[in-house]
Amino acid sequence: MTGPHDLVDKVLAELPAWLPAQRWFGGKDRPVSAVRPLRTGVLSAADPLLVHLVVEVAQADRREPYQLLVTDRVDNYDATTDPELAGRLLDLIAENASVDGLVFEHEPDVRVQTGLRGRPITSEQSNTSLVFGSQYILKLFRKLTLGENPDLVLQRALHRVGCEHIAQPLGSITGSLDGQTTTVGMLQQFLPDAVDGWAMATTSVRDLMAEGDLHADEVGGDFAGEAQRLGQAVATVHADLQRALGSAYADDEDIDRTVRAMVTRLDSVVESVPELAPYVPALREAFEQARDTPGEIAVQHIHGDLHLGQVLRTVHGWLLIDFEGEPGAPIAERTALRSPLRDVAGMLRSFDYAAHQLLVGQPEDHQLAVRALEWARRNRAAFTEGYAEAAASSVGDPRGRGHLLRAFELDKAVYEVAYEYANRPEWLTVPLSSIARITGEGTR
């Protein structure tokens, strides 16, 4: 029988080649130069062997911690693909167990059913999520963040104030990394009949494209009503976060720091993406105009990575998921107080992506391009209208902060330019055309 140390040695030898092939691995842009173990916890020493392994992955000047669950029972050693071993994690949470440095806990007043088998969600990107029956979903944070993960912190806070637009947090798994208690997993209510917003929105666009001469408001799959309700849900979550965790107002130094960060990103991206160069003067002007936003600018905890793929439609309404923030951003940035308009801007960008995704890689078609822009404008307007209806007084109507909202949206589009250039060059036209449109509209 393989022992824990032998298993870890075998896994470590294969990780440099195995990691870049995993969907959740965030370092696909450069080769893995070394992998070293940071912490090993034996969850089961009997047959089958189950080991929790935290490793440091070295890539050039980058060093990042990742967690794995490994076993000798499957060919690729990945225990998350074994339904029985995945179910063991749920049982440990139900038992409030502590095993070899890992603490498994369910939330107060929550009872977790045992004996369920787990299955991974294949569409997960930066993490691995396991579903148990029709009741539970356990997210394992693959790239670890020192301390409590913002996803768990914010959703616990929202649940405490009775927020209706999240799935109930049910439990957690924590360990220790660099001497800090660190979140490695989060258990939540699973909603098997929920549909994600991206799927709903892109279906609506597909219906419009197939209808020829009909306008967006004449097609049976018109999404504007849902977009408005989604805006209301996002505003309500922001208000609940403010109620749960407080807020502040940005001073001149905060605003200056924000504008400088936008300009710095722009300068960095244009060095590697020459297609962005024609828009630099207009982008700089738009970022500088953010300083002229009237009134006080409220800052608070926000979602941080909001788009149509981060929202679910249930029979009861819209839910927001994955409050971890932008996975590639430093933890200090993800946990900082920021304007809720950043989330609004993120969703506006997502509507543009949904509208134009069918046109990527296709021959130019003027009529379809007009339809896509019409759909985007209709749903962007509906979303902001819904947001304004439910917004906290400290935030108000996003349309009343036009310079700031436009700057946030353009900053997000510059980030998208860098991402698409590096990962999906054929999609580069989506953020570039948006930048051209938004900066052009700003000059009129």
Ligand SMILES: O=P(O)(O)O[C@H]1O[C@H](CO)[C@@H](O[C@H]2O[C@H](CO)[C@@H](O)[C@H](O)[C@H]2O)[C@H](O)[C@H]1O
The other form holds:
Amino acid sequence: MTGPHDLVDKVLAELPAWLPAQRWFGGKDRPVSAVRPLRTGVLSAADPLLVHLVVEVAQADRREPYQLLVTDRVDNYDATTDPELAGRLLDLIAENASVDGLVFEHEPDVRVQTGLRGRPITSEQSNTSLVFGSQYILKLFRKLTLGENPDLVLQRALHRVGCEHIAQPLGSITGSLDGQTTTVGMLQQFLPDAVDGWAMATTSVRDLMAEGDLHADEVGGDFAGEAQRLGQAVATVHADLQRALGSAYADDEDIDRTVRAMVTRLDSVVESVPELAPYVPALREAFEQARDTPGEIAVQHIHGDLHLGQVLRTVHGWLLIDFEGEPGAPIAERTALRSPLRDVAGMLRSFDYAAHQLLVGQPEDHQLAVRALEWARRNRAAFTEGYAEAAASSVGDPRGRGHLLRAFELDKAVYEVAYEYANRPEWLTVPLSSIARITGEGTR
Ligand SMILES: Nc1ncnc2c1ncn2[C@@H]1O[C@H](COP(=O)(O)OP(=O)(O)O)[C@@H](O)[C@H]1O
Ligand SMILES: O=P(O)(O)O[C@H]1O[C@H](CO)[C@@H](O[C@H]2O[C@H](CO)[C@@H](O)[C@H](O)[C@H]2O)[C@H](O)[C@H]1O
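Alternative state: the form predicted together with the named molecule, after the form predicted alone:
What follows is the entire complex, opening with the chain shown before.
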């Protein structure tokens, strides 16, 4: 290997086979037909080589930009697995450096420490995050969104109004893509003592399932108190987003567009996942009923993909992370003003997921299925209660908005069907069985 261009050629040849094996790759549902470079930035020209690469991945009629950081120093060329090379990215942010078209910046009034090594975190995720010491976490977005990423925009806005339920934004990496200044990385305060909501919730479900005779409120690992506090935190973040970026009311056209978008998504998902077909009539009816929601529907910037894996419990309370929205949704949709009930619906779905994922691949067990439902009902109610308490004077109580909330929940479940089909086919039964339950078209 002689220089950056040879390295890039070698990597490009291997990408069609390598990409589908990466957890963060969002296109596992169809083969990669071609990969072409969109931009190359040489961060180090020798010993070792370090090249920032944005490629366009073609799959049938889909074309999407993905970010890679490649080196000749590790076998698979993925420089994010090399602690020292990862550390160089942090150093560049600390120095407010510009290298070959990439701009590394720390937030004003923030001093970033240099000389730290970075280690990738290994949880289920759509991007690659590197942790430095116990202070910093740097997210490298994998599938790129042209323009500023909403994750950075919303968290900066929340920080400006003093929101207590996010990790402090500390810096960013941007580059030009298709003529637009595009966020490729985001540095944040790392919370080393944090436990994510999914881990806590699934531990609680396991505790309940292990108890033959006790109910959800009687076992040691009851989660309802946390679920209620989490509801309060989410409502507070919604109120903070309103304060920071404003809000509006949806008109009839907006509501019509929302319903049509849900139906369009359903039609597209059922094309690739025929298991969804039996539920289509009931789903369409539920989406149409969203038009009957009484009173005005407030819209604002929201999290957009809220679930238990996006919330961290620290000693000081709950934090929300990852304001990027659904990785599969178009950017115009992700940055539009939307009802905060979508986030409530996302979290309600997640309680359902936490309760039912333990049943995946297990033989049918009526007793366990009853316990899963009991856990989900208790925690969904506690979350909604907490949300309503904190939202009373700002965003509003989600109860009494039944049709809309139900439509959003089902729309999210349809999204999850597509997500699981493309990423974790063995989990497809989780959203499918929820759709069956919510629409009354099945029992499990
Ligand atoms: N500020 C933070 N402090 C501690 N852990 C974090 C922080 N931000 C993210 N994480 C951990 O990293 C994981 C992935 O972060 P996330 O922003 O959800 O990335 P992705 O967009 O790849 O899903 C989270 O599930 C969480 O475990
Ligand atoms: O966290 P991401 O932005 O990567 O979100 C995507 O992946 C999530 C899974 O990691 C997926 O969430 C679904 O599974 C979760 C359990 O793993 C569950 O808590 C969520 O309720 C469920 O939607 C998310 O939909 C997807 O966008």
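The term rigid core refers to the maximal set of C-alpha atoms that superpose within 1.5 Å between the two forms. Numbering follows the first chain given and starts at 1. Because the structure is predicted, anything quoted here is derived from the model rather than measured.
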Checking residue 113 here: with the core superposed, does its CA move 2 Å or more between these two forms?
no
Core-superposed comparison between these two forms, residue 265 Cα displacement 2 Å or beyond
yes
